[in-house]
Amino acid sequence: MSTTLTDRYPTRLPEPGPRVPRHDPVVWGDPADGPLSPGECTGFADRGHHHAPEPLFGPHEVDVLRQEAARLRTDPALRADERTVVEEASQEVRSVFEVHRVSPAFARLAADPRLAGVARQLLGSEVYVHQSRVNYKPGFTGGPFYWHSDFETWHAEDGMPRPRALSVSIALTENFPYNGSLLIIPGSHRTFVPCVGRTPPGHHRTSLRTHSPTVGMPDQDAVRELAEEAGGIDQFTGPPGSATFFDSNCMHGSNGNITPYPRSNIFLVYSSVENTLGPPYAAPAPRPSYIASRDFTPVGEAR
C-alpha cells in the first residue's frame, strides 16, 4: 500500500469518514462534439448516467454478441481460469472477465464508435480498456450485486487516481424491472462515500464470489442518505442491444434474479489515457491484470 500519493478520495478507513465532494469533472470533452448531444451531456453531468433511448445495436449484432458470450460461459477451459467466477451457491458462471482480449467479437465491440466515440466525449481524450466482463444473471439463482461506487475500488486496490472513467452496460437479453436490472442512484457521482476496513490481501478472490463484501462497501446509512436526496432511484430496463453509460462514481447495485428470466448484459470500462494506474491507494498490492488492466494504449490502436 503507498503512502506517498497525495489522497484527493481516501477510503478503507479504520473509522466511518465524512462524505468528499467530488474534485472532478463529470463531463470532460465538449458537449458540441457528438456523438452525444449537448442536452445529452448536461444530463450526464446532471444525473451521472446516460441510457441510449433505442437499442445502440441491432439484432444480428445482438445474436453474434450473445452466442459468443454463451460460449464463453461453457468454455471449460476459461471456466478453470481466474477469469472466470462462479456463484458460491449454485456455481453457476456468475461473470467472466478480460473479454476483449480472450474474444474477437468483444474486442470489436471495444473499439466501436457507438461506444468508444462515447467515452471519448465525456472524458476528453483518448481512451482505454481498464475492464471487460460479461455478467451472467441466471433465472432462478442469479446472485445481487450489492450496493458499490466502482471508483472507490479502482481507487483502492486498483490505484486509479481520478474518477475520469465510466462504464457501459449492454444489454444481451431484456431487461425487465423483476430479472435484476441496474439500478443507480442519480446523483450519487457527485459525492465520494468513504469505506470502511482495511484491504485484506487477495481481496479480489473472495469480493468477486459473495453477494455482500465486507470491505469497499458502503454503510446503509450513506445510501440511505443519497437516495433520500436525489428523491429515489432510477432503473435500467431495456430490450437486447440497450446500452447505459454511467460515470465511474456512481452508486449502483441490482437485485438477484428469482425469476425464470436470465438477465445477461456485457460491461466494459473505459478510462482516459490522462487517468492511467499507479500503485494502489488503499491495498497491499495491486490487483491482477485480467481485473484492471495496466495497457494504457488506447482502444483502436495496435498493441
Contents of the next structure:
Protein chains: 2
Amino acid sequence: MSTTLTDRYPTRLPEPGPRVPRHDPVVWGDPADGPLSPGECTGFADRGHHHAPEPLFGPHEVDVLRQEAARLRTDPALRADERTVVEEASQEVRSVFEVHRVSPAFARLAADPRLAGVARQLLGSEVYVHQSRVNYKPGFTGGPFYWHSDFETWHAEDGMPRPRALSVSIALTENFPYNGSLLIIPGSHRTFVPCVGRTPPGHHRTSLRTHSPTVGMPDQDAVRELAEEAGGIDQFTGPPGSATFFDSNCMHGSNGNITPYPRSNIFLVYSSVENTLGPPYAAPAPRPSYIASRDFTPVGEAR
Amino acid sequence: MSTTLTDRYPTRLPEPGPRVPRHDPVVWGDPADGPLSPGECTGFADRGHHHAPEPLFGPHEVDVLRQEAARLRTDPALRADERTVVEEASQEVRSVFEVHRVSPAFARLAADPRLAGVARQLLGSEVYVHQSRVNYKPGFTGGPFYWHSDFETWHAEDGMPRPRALSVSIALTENFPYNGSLLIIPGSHRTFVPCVGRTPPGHHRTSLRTHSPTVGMPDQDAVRELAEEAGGIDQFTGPPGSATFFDSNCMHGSNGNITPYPRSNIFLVYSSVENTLGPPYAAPAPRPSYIASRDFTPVGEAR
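And the form predicted together with a further copy of the same chain, for comparison with the form predicted alone?
What follows is the entire complex, opening with the chain shown before.
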C-alpha cells in the first residue's frame, strides 16, 4: 500500500496556476486568552495584520536595540559572513540574518512576552523562531521590496507545511509614509498565489540581494486583483518602538526610499511548534539555517 | 570698456560649492489681488508650495484630461517623437512633453484662470508656458525621481535667468502616500544648491530617461541639511483633480511605485514674461524647444 501526499499549496509551477483559497485557520488560539483582545484577534483574522496602537517598546529599550543593530551592521566578522546581505547597487548593508542567535539583546527580544505572547496566542501553541533579521533601508538609495508572500517562499524553499506562522516588524527608526514603510494588501492572507518558475539551486544567494527576483514573485494580475478585492492597501507608519504583526501569507512589500531618513526595522518570524520544517516543497535543497532555522525549541518560558 | 556679467546662481561646478541664498523674491505680485488669499501667498513664500484644499478640477473635467492623456500616450506619431520619453527598464511611456502645443484640451488647461491666474499673481506679471508634460508613473514598475531643483536645470541648461517661475502638478489619478506622490522639502526654495559636474552635450537625452542622472543632482549632504533645517518633508496626496503649485527652486522628488495604482499627473511650468530664456548658463547648447519653450507669448487673456 502506498500513500500519496498532496501538496495543498503548490507553487513554482511551470505555468500560471489558479489562486488557492487558504486551507488553514488564521487565528489558532483562544481570543479570550490575551494578550490581544478578542476584537484585535478578529481584526487579525480579517485583515491579516495587527498594528499596536501605541509603541510596544519605550525609548530606552529602542536605544539599546538600535545600538545593537548598528554594532551588528559594522561588525567585520559578520560583514564577511553570509548572514549579512549587501545592497546590490550601493554595497550598503541591507539585512543581517539570525540576529537572535548572534546577539543576547535580540535573543531576549525574541522571547519578550509582548511579542512571543502574541505569537503563542495567535498560533495557538508554543512557538519557535523561524527567522530573524534586521533590515536597514538606507536613506537616498534604499531599494524596494517587491510584492510577495513570505509563506510562499518558506513553503517552497524551507519546507514549512502550513501558514501557521507570523512576522512582527519592530521600527528602529521612524517609519514615515515616504521612507519605504511596510505595505500590506489586507485580506490577501486568505488566498495562496502560486508563483511561476522552477527554483534554481542556491536561489537565496540572488533572491536576497536583488530587488526584482524572477522566481517566487506573484504575477501582476494576481496582485492587482487582490488589491481590487481589498479596496486598497494598508500602510504602516509609526515612531521607533512601534510594531506590526502580520500573517505569513500576507501579500506585502515596500517602496524604495529617496529620503534622507533611513528605515531600519527588526523582523522576527514565529512559527508554531506543530508547524516544523520538512524537506522543501519546491526547491532542490533547503536554505541555510541562518535563513530558516531547524532548531524548533520553544522560545521563552512556557505559559 | 567691457562689462562682466556675474552669474548669481553658479552651478555644474568642478567641485562642491557653497549653498547660495536666493537673491530673488518668491511672491512677486500683490497678495491682495487674488485668486490666492494673502494667507495662502504667505504660505507659498514660506514653504515654497500651495496645495489647494479642494480639487481644482471636477470629475468631468478630469475625465476629459485623462482621456486626452491616454490618447497622447498611445499616439503612434508621438511615440516615435522625441517628445515621448520611455522608461528605461520597462519601455513604458514615462512622460510626454509639450502637451499644451499638441493638444487643444491641454492648451485650454494651460490658459485656465484657476492655474494661470495663480501663476500671474505669484509671479507678478503676465506668464508664458516654459514647459508642459504628462507624467505616467505606471503601477508596479514606476521608478523614482531623485531630489532636484527644477530651476537649477532650467538655469544651467535652458538659460532661465531667475527663479521667477513655478510649476503646478495636477493629479489625473489618485495620489496616495504609497504610489510615488510628490515630496518637497519645505523652505528649500530659499537656497540654491550648486551641482557638481560639467553638462555633457545632449545631456537631456539621458537625464530624462534615467532615474539617477549624474549631472544636475545635488549631493546627499545638501539634501540632508535642507531636510534637517525644515524638520521634515511635505508629501502631496489627493484625489484626481487636485493641484499643487510649487516654486521653481523647491528641492523635490518622488519615490518609485510598486503598487498596482499608476500615478499620472500633468505638469505645467509658468515663467514670468520678464524672465525669458537666454543662452544656457552651464551647458554647451540650449535644450530643444519641446522641453524649454522659446515662445514667450503670454498665456490666456490679459487681466
